[in-house]
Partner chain sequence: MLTIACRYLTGRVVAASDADREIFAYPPQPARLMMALTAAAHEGHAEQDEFKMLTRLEAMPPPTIDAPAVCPREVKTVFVPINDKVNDPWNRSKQPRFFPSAHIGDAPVRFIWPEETLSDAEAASLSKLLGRVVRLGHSSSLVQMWLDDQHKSSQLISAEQAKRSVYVPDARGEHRFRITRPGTIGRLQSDFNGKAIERYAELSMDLEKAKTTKQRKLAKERQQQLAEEFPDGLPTSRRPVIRTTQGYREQVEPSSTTIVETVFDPAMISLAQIEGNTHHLLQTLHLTRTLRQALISHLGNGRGEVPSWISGHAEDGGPTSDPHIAFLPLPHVGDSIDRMPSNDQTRRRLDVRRTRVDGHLLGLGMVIPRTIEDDRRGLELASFLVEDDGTPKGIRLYGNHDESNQNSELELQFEDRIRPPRAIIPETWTRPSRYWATVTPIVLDRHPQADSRRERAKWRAEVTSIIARACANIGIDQQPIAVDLGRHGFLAGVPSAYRSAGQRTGSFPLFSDVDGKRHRMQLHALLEFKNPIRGPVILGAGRFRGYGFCKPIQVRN
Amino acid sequence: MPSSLNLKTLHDAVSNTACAFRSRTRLHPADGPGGKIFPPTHLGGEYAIEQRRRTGTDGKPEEVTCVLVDSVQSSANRLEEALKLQVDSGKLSLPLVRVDFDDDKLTDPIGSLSTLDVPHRLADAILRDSLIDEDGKAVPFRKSSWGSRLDVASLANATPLLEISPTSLLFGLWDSTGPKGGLGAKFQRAIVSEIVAIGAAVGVRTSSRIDPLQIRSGIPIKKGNDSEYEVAAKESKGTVQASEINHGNIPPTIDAGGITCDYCEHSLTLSLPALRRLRFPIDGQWSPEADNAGRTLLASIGLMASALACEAGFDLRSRCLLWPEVPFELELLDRPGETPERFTLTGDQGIALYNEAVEQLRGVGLPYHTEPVTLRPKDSLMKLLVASQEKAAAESPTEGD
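With the form predicted on its own in mind, show the structure of this chain by itself.
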């Protein structure tokens, strides 16, 4: 029987020679095994299909067709989203840097974006192009006391980022657009997760639309502003078909789309050697206690996010809802040759484990700033955003299926 994961076990695993925590779970479509799901498409509308090796039911190796259902990047975003939901609900205190947008100026309000939302985390261009008030002045974030930490952060000195954005250390960051260019701070992704459909076969997708008004094709339409239009004379130039203003029938079509599979597999790995590369000096002085406290905190965030994301479910996109066969469970890969020890972890237990790790972190003297650092976009960023939203609003929407 698996046991509950506690802080001592986590701290010992991170501090010694254990390799990783991992989880491997089978999932099926919510409508049952053999149900059809729709993976994400990539450039050209293609699925990410590849052959992978596995041990067959007869014990012999075999190749099987697999389709990527949730990429490493997408899975990381779901883990961060799970953390954000807990922060927004007040159940979790986590260091964040956020940008508050003036929604009165926007066609499509944004509200706030934080380091849990933006793709490059603390090194993202949205933060770079924002201001913070310091000493009575509006200062560009990267030149502020908070943002300039990126200029001095390294594997040997991860303390500055741990204090304001520990998730940047956990999920990875490369400050390639900062003052050092390609030599900017770079931290590898310590937690990797993906979902793959095993034994997959690509199916077909049909689409059509029946217009209840039965608007006929061939009627010339002259488009105006703000969705206005008028029926034009036959000889008029610059006219469009009724389908371009979302009226009329669309004949049934059939294309490749959707897959069925033997099962889907969700894999997740938290690399402990990756965390051990990070060091957390206090006032320039290294100590095993501080290093291990910082690494344990990062591990607790990764495992907490994993448990929370699993509890949030696997509704990955339209027509891609998956259901796990078993509850979330972890294995600790400790000594080679030994059977991995198994652990359970719920979302609430993950939050409690994280809170204990925070206490331990502060107990050794490492700083941890759980009040959000708030920025506002520069005028140039706001003008770019307003222009982009105005352009998007003026463009004709594309019909979906």
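We have the form predicted on its own; now please give the form predicted in complex with the partner chain.
FYI, this one's just the chain on its own, none of its partners or other molecules.
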């Protein structure tokens, strides 16, 4: 019977020889086993497919078709999103750097973006191109006391980043555009998660449109300004069909689309050696207590995010909502050949575990800044953004166009 994961077990696992926390959960479509789901498509509208071997029900080896449903990169974003939901609802205090956009100037309001939203986390160009008020002056983020930490951060000195963006250390970061170029601070992801559909069969998708007005094709139409048009006397250069102004039937088509599968497998691995590479000196002095407290905190964030994401279900994209078959459960892999210990963890327990880890961290003297660091975009970034949105609006087809 699996026990509930507590801080002591987590701390011991991180401090000793254990290799990883791992979870493998079966998921089913929200409309029940056998329901149709739509995996992500790649270039050319194709699914990422592989053939796996497994032992069939008759004991003989068989090949099954498997389809990628959620990639490693997308899963990491999903874990960050699960944390963001809790931060936004006030249930979780997590260090964040945030850029607040002036939505009055924008066609498409953005609100604010934090290190849990932007693709390159603390090293993202959006943060680089933003300002922070320090000592009464607006300072570019990377030159500020907070942003310049990236210049000195390394595996041997991860303390500056732990204080303002622990998720960057956990999910990975590469400061490729800083003063050291390609050799800037680089932190490998410590958590890897993926969802694959097992025993999949690719289905078909139909599309068609019945026009209630039953407008026939072959009528020449001349387009005017502001969605206006008129029926032309005869076909000539510049006249279009009714379908181009969104009228008329669209004949049915059948394309490859969607899959059904035996089940989906969500696998998640938190590597402890990856966390052990990080050291957390205090005033330049390393100590095993501080190192282990820092690593335990990062592990707690990873596991908390995993439990929260699992409880929220996996609403991956349109027509692809998955639901776990069982509650979130973890196994702790230690020495090869040993039977892994099993643990349960709910979202609330994950948050409590994290809060305890924060207390422990502060207890050893490591700094942890849970108030968000707020930035505002530089004028140049705002102008670029406004121009980009205006261009996008001009290029996108308007209704009836």
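Fair warning: this is a prediction, and the values are worked out from it, not measured in the lab. Numbering follows the first chain given and starts at 1. We call the rigid core the largest set of C-alpha positions that still match within 1.5 Å between the two forms.
(message) Please state whether H247 has a C-alpha shift of 2 Å or more between the two forms, with the rigid core used for the fit.
(response) Yes, its C-alpha moves 2 Å or more.
(request) Compare the position of the CA of R52 between the two forms after a rigid core fit and state whether the shift reaches 2 Å. (result) R52 C-alpha, core-superposed: shift of 2 Å or more.
(request) Determine, after fitting the two forms on their core, whether E62 shows a C-alpha shift of 2 Å or more between the two forms. (result) Shift of 2 Å or more: yes.
(message) P212: how large is its C-alpha shift between the two forms, with the rigid core as the superposition reference, in Å?
(response) Once the two forms are fitted on their core, the shift reads 2.4 Å.
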